[in-house]
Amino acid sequence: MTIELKLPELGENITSGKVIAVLVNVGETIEVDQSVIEVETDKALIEVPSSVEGTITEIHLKPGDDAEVGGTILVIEESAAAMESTLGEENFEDISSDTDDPADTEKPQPMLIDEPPPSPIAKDEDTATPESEPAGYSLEPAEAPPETPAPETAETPAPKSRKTPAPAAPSVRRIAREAGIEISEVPGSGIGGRISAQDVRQFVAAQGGAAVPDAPAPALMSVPVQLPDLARWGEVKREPMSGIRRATSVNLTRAWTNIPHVTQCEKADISELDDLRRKFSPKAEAAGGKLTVTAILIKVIASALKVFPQFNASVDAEAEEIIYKNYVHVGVAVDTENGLLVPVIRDADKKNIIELSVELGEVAERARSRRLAPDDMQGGSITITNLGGFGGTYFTPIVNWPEVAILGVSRARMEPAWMKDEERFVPRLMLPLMVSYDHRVIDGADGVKFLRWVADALEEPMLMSLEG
């Protein structure tokens, strides 16, 4: 049996990806769950597995091609073992019919004496088309055949309802709702019967419904800007945006356009904290992590969100509602050679600093090697972006929508600080902090209180235990 392996759903609102590598060849025998191609989406490199076992007869994609969800990747001649397994399942389903005695299925059915044979004229009337009829002829018979009552038949049992939810992304479910169809009725072409947007459109077309329009691609800018001919002033070089750069352009433009940003700055004296960090670094290294300021900040921010819940929220502008989250997932911006990625550390409030340092190292490594799944970069409560390793003093980070706040960190420096008790200046290690937030949800006073709480927690680590 020849089977077409199609590109499955790659994530919510992802309709295509660029083929980075083809991992198999024509004539090669593959197994179930064996990876066949690598596809680059906006921010992830995904290996697509095979759902069947057999021999590859055709490959429809090559590196550099744009692969559409639901499009054919390759053609497989299913193995004999897999076909026998499929036939065995079909035979089992036949045996489990409603007939108790298999011999009953061979008994001839009684003829209905009163029912005349079907009229050949009526059959021609159903199948003929105006284009196929010679000129001068009529499709109507000379005399319409008498109507015959339909034979009485047993009622067709209603199809059994699906026991499990239909495997489809929320965006696909929305398309089905807008088309007025039940998502469970749509046959899925993806792995495990997963339903794609293309499956829904084909199903609607087969039912004779109106065509479902494609979702509009997000624009890089809300107002088009005509770029001048830059080559008039000298030599230029054009390069296409990578998937990560395109996604960054869209996401940041959306955030900057829709979120009224405010950025506030503060400095934290981390002299004592840095001494503690150096003291306990061996414990983190023994556990497989690295005790960095970012790892400590994840814990501090997780505690701060409990004190300031308005920072752990999202704005539903259409419903005019604020959604407060009961979970604490902290995103961490990671600089990679391919661009900026933001993996999310789940349940940061339930993990200690050693655990967070280990997990931070793991997700950062997956980000740099392009092994993050789309879900690894979604669902954050707040984001931390630390540029201290590169230098700088202050900057204004852009909120990572749909979050409402982002914490920026710059390089710590030794600065003279006035010690009131000693009445003299003392060198102290000062850490610049910046918080940008959505002014629709967070007032300026709350922004100052939040940032000061974070600074106090860094200066007085016991504060997290007392108030966090």
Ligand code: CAO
Given for the second form:
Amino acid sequence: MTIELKLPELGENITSGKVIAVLVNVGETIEVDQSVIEVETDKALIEVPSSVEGTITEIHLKPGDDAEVGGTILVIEESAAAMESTLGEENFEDISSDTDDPADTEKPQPMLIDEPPPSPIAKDEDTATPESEPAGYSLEPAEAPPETPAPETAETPAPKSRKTPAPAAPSVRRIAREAGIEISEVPGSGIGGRISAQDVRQFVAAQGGAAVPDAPAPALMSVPVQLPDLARWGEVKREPMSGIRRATSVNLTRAWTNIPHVTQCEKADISELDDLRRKFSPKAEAAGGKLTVTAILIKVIASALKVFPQFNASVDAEAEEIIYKNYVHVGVAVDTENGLLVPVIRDADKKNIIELSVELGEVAERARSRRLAPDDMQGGSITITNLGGFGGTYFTPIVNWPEVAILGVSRARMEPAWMKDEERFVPRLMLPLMVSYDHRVIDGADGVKFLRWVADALEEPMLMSLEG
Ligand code: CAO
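Can you swap the form predicted on its own for the form predicted together with the named molecule?
Then the entire complex follows, led off by the chain already shown.
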């Protein structure tokens, strides 16, 4: 028999969903409860399972389509074996007569991948009427060609009158099979009586059976990234990613997906430091450098790493170890025409600020003229990214893996600061600082202490000599 599989209701007031993936192909033989498409609504990503077994002859949807509730997903030629086995149910007669009331017809429900939608599908079976019954799965025979007489099955409520199988995913059926129990005996606690692995475990335990081992933790579901056709909304231009853009993309994706980030913010009063910077600028210039906020920060951060060694570390997740580094190499993010590069200044703790200002100018120039070797950009302890030259107030930098922390800097601005002793506001030059860190190895309290230490060192440069 030819059967149209239709999109069931997806939630309250939801009339359609976006098809994210089609999980089956024409010609494929599918079984009951096998997922056929993934549909995304505003609220959830939903896997829609088949309610019949058979061979797919047509698929009416493709990724990116808007699927209407009640619309045809695909057409299935139900297998003879499936029909036989369904018709051969020993309680077929009973079930058939029970289902004269359509409200009693069990219908498989869509499986939720992420978040449960508000569930109109869960209905009150006692009060449901054919009119109020949600569309759910409809197993309507496909329309017969006009020249042929209407097929018998179209006139009979055959598909509806059959006993539908217990609603459970194939993995849950397998758990039940392995535990030696009949899945249809297990009461389902899910929407529409859907049976979960937990239901099977509880049922087995209640029967005094051996404990069913837990399934391995499910892999995190990643939503397929499928670009819509952007040209539908206007002219577009495609160009290949440069090597730097690609490397940046890989590195940032790795860091963002592997490191549990926290970002904390602070402000440092650098009014006095700025006076000193201006005063000593000629000395740096004489040496061939430029005494900038970044050059000073490299020194401050190098000192801070001695006080807070957990910020000069890497995580070996596989070995479950933290690696502490006895060297202090500071990476500095440099904005170049070709993209972001992060050269590393070695042994920053052993160099004075003028030496650091000279070296910063050199590495920045080499980055901009593309003369950095790969090794010049590896082996850092921590990274500084100063966007203050361009403006901005705050931002949340991404840790430069395999490091565990990055210091972000925004534009210093004159702000009114409350002077407690004088009981008045006075203009001060305030520098916004942010530190993002790997929360696996750095606790929030350490993050605050670290950033406050950096701010104090900028406000009281003597601190570096005393503690750093
Ligand atoms: N607040 C206020 N002014 C700042 C500042 C800050 N935080 N940082 C820099 N400035 C000023 C400098 O004093 C300088 O002013 P003058 O020209 O009047 O002297 C001007 O901005 C330019 O500074 P600079 O870039 O020459 O010097 P630097 O040593 O501070 O910075 C470098 C060097 C390489 C860090 C910087 O040029 C750069 O590329 N920054 C961008 C980093 C970046 O893109 N990060 C993003 C990574 S995440 O996408």
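Rigid core here is just the name for the largest C-alpha set that superposes within 1.5 Å across the two forms. Positions refer to the first chain, counted from 1. Model, not experiment: these values are computed from the prediction.
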| query | finding |
| --- | --- |
| Rigid-core frame, C-alpha of Gln310, shift of 2 angstroms or more between these two forms | no |
